[in-house]
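One chain comes next, on its own, written out as structure tokens in the form predicted alone.
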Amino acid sequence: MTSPILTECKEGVFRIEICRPDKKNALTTAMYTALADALDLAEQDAAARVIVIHGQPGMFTAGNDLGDFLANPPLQDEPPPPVFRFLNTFSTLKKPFIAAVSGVAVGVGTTLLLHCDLVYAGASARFQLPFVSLGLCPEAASSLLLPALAGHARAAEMLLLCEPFDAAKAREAGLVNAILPDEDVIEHAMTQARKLAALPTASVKLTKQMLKSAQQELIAKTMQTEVKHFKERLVSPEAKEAFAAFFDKRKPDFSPFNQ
């Protein structure tokens, strides 16, 4: 079987792809290890300058696989659960991070965007943070970073409301780069990368780190508070009538926890 994670380092360019196409790219406890696994490699391979992210042409991730997710939930402190040894590992991440999205990009799907360096849509590319509608919140420092870059009004929309938003939106909330044919999303994020390895890598990395450098320690802080919550928010009644609702394909009813 096709591993759903894949990766190649090519012309100094480490790409890694999101293969599970069957399941729009959702996430299981496995592909989170595979994906760390890979970004790790990507940080130590010297022949690695640049680091690439993408799932398919009309697809990146529909983030968790809620039975997967729900059949190894990451309650655990040590050692930390795969999902969040991926965050803390691509927010941490010292070599350039480019990302290509085309389709839906779903909770970490959407995420993981605010800790890249360069964010190329498709026209067909469908952002959503379902958090609060799941009865959890915000990851990934998302309570910290959309507000710092797109303002709080149009995060508290995201975040609060959890309704889907497209390409334009994001990229009018800086969110993007740039809106391509989902055809040519992935090729162009390629090509920005191989310009970025041809660069004096030295330069690169030290531009990055100070242009990070401000927020990450606040970013790593907002982090360890998100992921208390999350556990905690992960148990709650509301919650498991979230989930429930999902599988049970309903609407889900907050009325008796809304007292």
Second form
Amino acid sequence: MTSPILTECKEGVFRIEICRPDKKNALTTAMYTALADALDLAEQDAAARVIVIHGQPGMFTAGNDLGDFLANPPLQDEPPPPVFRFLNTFSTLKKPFIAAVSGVAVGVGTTLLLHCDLVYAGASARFQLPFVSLGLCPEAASSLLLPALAGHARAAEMLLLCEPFDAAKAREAGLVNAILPDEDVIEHAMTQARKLAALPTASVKLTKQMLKSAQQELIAKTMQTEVKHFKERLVSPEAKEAFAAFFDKRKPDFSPFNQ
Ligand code: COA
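Let me have the form predicted together with coenzyme A next, following on from the form predicted alone.
Zooming out: every chain and molecule, the one shown earlier first.
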């Protein structure tokens, strides 16, 4: 079977494609392992100077596979479950990390953008942070980075109400560098990546480190706290109801738990 995570390294750019279109690129445990492995490889490979992640025109990722969350919740401490290994890996990358996003960008499909250095969005991009509506809580340090980027009011709206938002709103909030036609967004990200790959690598890495260093410790600490709560919430009755409702194609009913 072809892996849904495809990689290629060319002209200094390590490209990662999420490719599970029949499930809107929802991420399974095996895909998280493949993504974390790909990022580790890109960090170690001297030929890779910039990392680009994308899906297909019209589809980035629908976030965590909800069936996997139900059947296989990532609860263990050691070794870290693949989903948390992936979050840790992208939050500590030393090489520039660029995302090309169009269509659905749900859950980690949006939170990972907070760790990217450049983000390009297709006109159809539709972002969503549905953690609360799934009975969960924020992850990937989004509870820290989103208010820092967008201000409390916008972050609270996105993280509490969980409503989808478009590329213009994402750009206004500071999540996105530029909006392009869907069919151009991946090539634009690759062009920017090749430009970056041609610049002096040591200066590029040093500058990324300087941009990130003030927050790095706080990000790690926030992620630890989020992971603790996230694991508890994953097995909560509210989350079980939300996951079941998704697959039953109905609205969840949280009223029994809101007494
Ligand atoms: N986990 C598992 N399967 C998923 C999925 C997910 N996160 N997102 C989509 N799928 C599956 C659907 O079940 C459907 O499968 P089926 O064809 O076997 O029924 C298929 O992908 C297509 O999804 P569909 O819902 O029909 O597409 P859509 O364009 O109407 O809506 C989304 C796309 C992403 C808005 C919608 O699928 C969705 O809300 N998904 C859940 C997102 C989510 O909550 N992610 C977790 C974040 S922590």
